[in-house]
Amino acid sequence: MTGPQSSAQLDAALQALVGRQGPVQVAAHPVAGDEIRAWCGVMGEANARFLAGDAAPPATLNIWTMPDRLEGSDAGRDDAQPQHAAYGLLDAAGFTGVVATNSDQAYERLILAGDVLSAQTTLAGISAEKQTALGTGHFVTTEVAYTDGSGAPVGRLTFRIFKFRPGTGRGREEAPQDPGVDDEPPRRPRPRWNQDQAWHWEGLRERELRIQRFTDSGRLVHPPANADPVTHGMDHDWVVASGRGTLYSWTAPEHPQVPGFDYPLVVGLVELEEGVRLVSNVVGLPSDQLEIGMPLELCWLDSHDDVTLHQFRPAQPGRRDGTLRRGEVAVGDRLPPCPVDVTRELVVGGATATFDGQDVHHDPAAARAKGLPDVIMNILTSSGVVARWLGDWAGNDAEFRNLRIGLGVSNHPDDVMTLTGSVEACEGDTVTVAFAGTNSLGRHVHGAADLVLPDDGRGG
């Protein structure tokens, strides 16, 4: 039995809703410039058109008719909407957990400040019960058509969520624990140093990469030495490195594997912009995407209570000046990798900026009650961050035709997601970019987007 009814009865009730179209839902408020700018601030969007608040980034398509922005206090939770009727049946049957899994947006035109958007939803499909890593549950797919105040189409969305029973995921059963066994993961070997190098390690604890400088010659040396290798002078101080550098060389040792290290492990020789080279782990990118000379930036690893180590990751790419042109792009071109710090502020701020009141995005206790270890980034924020990165690469005048997103593992606070992508197709003035975003748990997001670029004869 599934709750008060059998699985067969539940499936029959759910399938009876498939194909139904709900009544049109109208936003209670026009799209506002300050709301556009708030979204841009959270996502890091720097396109001047959007920062002015006159037009909204395409990835905001479905935020303007979120439940809290609809006419009527209960307009977004009305069982006249077939998807909400389905959610109610699933909740009653114990499938109270929910995560978004797919979002396919297609755009007809830019959303403008002052637009009052409407949405009409069709329940496109409900899967049979599935077993996933999160738990047993059902995938629910909806199709939404968005129009403006005159009824003209603005865009379409195909959206899929997974409703699951908390606590039924694969591998959630805990094996009996031997009380004599220490289950703390192994730590890295503790670095050894003496009082002559203490200044370097104290700097790392303070998030400073200090490089030794001999005062008679001004020569920078790393690792710290007792004397200048040329003048033999011993008086020294230090400079704090900017943290910017390039990858000079690297290797990926496989054997023997040392406890406390995560494999695959990349050991890089990093050339700092100060001219000094140092050995450090390179994180956030698989070895097959590393390139000699690629820009890197400093990041940190707290390996012990009082030991902090330097690491390097792909440098945050800057925004393109002007706009990429079609003739400048070829199939196989790689986009610059982009690390995204998944802070609690980004997770919660993203939910707020997208008018998403689901408690799993802002309430850790509620998230745990629904089978999650902590709050999770919502798919609207994932879409926004991806779209911002793609826009940074393409430039201000590139036009999005669509954005297709699939989610895998969750983005939780205190992690880093690295976005990577490449040009998959070029047809006429349209470029298709395939992308993925990976965090410490695996692949969080994957998908593709079609962008229209100006040809070689147009301004940008």
Second form
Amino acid sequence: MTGPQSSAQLDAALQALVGRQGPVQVAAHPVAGDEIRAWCGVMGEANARFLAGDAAPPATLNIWTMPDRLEGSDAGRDDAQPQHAAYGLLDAAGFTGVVATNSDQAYERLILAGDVLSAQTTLAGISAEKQTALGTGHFVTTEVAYTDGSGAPVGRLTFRIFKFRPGTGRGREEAPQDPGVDDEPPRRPRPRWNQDQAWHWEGLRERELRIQRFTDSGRLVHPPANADPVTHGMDHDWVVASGRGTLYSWTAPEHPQVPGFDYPLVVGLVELEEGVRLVSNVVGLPSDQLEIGMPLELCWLDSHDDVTLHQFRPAQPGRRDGTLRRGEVAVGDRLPPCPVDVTRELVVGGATATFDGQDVHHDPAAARAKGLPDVIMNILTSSGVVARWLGDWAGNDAEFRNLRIGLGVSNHPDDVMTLTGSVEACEGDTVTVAFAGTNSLGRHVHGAADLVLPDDGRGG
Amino acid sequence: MWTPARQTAIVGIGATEFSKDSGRTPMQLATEACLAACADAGLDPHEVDGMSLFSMERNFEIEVARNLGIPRLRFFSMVNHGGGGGCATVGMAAMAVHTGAADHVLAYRAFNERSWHRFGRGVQGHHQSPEANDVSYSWTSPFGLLTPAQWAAVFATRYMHEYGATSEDFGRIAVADRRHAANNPAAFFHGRPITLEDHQASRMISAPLRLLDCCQESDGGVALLITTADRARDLDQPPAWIAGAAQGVAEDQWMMRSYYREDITGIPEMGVVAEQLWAASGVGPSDVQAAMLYDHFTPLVLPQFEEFGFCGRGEARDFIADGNIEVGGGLPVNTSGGQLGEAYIHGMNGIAEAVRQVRGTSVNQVAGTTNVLVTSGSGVPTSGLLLSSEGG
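Please supply the coordinates for the form predicted in complex with its partner chain, as a counterpart to the form predicted on its own shown previously.
In what comes next, the whole complex appears, and the chain from above leads the way.
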């Protein structure tokens, strides 16, 4: 088929599709416990209700009607669906790149194992051609109503994707590589040591944070000294720090900005659980989210070819035992920040667990062909990870009413996304949490969710 | 106690103008300041036979002595650790003249710390040998803690956390200093007071330190002349008697990075100085009418009030409120404008202002000044002086 010849023709053809509703699409299989558990495994979801496989996390709303096998990006394309017809027109016009940008899910009831869900999609809108950092393209917005086998509503989804022409992004051209010029990037100041402390720096190379221990007294000293300050014993070995600590003090240097450092920069004075303090960097959190005493965990930075530095990031928050009560929450409360290691396994496994066959989520070469530097996390994984973290905070019996997220920069493998959030509103039994997830490129995800919390259990 | 109280004195003070570009060499500034101090005292510079320096001084005594034509120099020393050594140069000089090692000793600081290089750049590009002092920066520099402001900021954050102090509390130090500087024709910020709003609006340098929490590098020179009671009587100025002089280093001391002590909200090395000054001089906080407290960064001024016993731990924010440290208040501080307002001459200008307060010649004179406290660098191995109008 030959596509429209001009952008005006394309726009007209696209706009003709807007407002159309496609046929009802019935899931090929019922919601199944094994697939719920696979999703929980990838996202780190630990709610016992879901792990039992009887009910599905609400964030899975739109995965059950996806094509159920990885059959490539065109799997399940059906031009009777207006959004599929639009994607076909856009592909033909060269807008072959695709990223999801928004997902607003609203939940009517919990999805249960055995449910056979149906989806009916309305093409809600197609934007004029826009220039974004990724390229020129069109935003396509769909609205999907999910129902169960009896036709009763289960949830609704407003979903937006951006179809773009690869290679038309702003300022994303890779700097040309000139092998003849030695343009080493600036490095941080190199630590200098002598034989009194070499063991410490050698330990960091091996990803061990070694703390000096004087053997006669057992005293830990950092930075290392030549003698125990009390006994004057000089024999020492080291203990390997657990990597757990708390933030004792900090500063965020802004002026001068020194080559070799990425700003904003946070320098923290970290008190290790072993009892000694050290100066390090606190990564993943803007300084306005720092709190003295917050738990931190060790991570690493290879700053030079032969130097590794310790770094610290917010400690993984644990899952709440029980459920947060409405009376325990107030507007302005912060959720515990949560670092998420964006591994290749999470990106690819997340796409698989959400039945998302788009090649940009599992095939690096295909991603590059579409103007991306590597595979990208899909929006359903971003939603799943956020929902898991919100659930860890709120507890097993918190009920999600909705989950509204927008995506910014991509999550690529080998990055870390740190989730932060706070309570925006409390209305009746419902609390609204606003959140953001930031990686090394900027903000990947932002959004909000309404959760219903049980009351304090008094008086009734 | 270094020397008997009130038996030695600062008898001459001299200074160049303070600027951001002196247009002259540091050696020229040192020579001018030293000659001015001798002229102030009415002493023939050839009578000087001692020189007392502190480190980071690049105008060595042999060259200044050559410029002054000093025929024999019998005492010369250099106290380590930069800005912490300012008051100690006077203490060393007092010991020298008291013991007879020398008769007249000059102490000075002169540099182009603004126009020739920017001192505030800290240890960026610092050459690191494997010697212990250089290695000590490996615990901080690779993490981006490179400048004095950044080092100070780590203490400030913790102080705020423990005592509820705020950026505005820090700002009140700057406001007081700039008010005093505004009335001082010699101050770099003469005629340019600031408000607390100005302070709060100034850009962040290294949170929680704002621009107006930080002194600005200066070009200039200050010299002091020290001698004994006997000789002081023959000179032109009323002596500023040295009622106490002391140095201090406390447990687990680092240069601006004493982060590993159990508590980092105090300045215990300043406490070591305070204890000695009160013991040597026989006076206490309530006997002091004015104080020149080292103010390169405002947050490190607050604990000084606490270390010297002007108020309890964590109470400095209340002590400085309501103009208590401005002229007319209970303890006027940094009446020439301090390093935030007058010039950053590593505290030597504060000693000169203390001499003026004792003489009764400050532009912001405090009535009935008998005892004036002076401190040197905070957060580093430090020193202090108690100067008095009574002695001899």
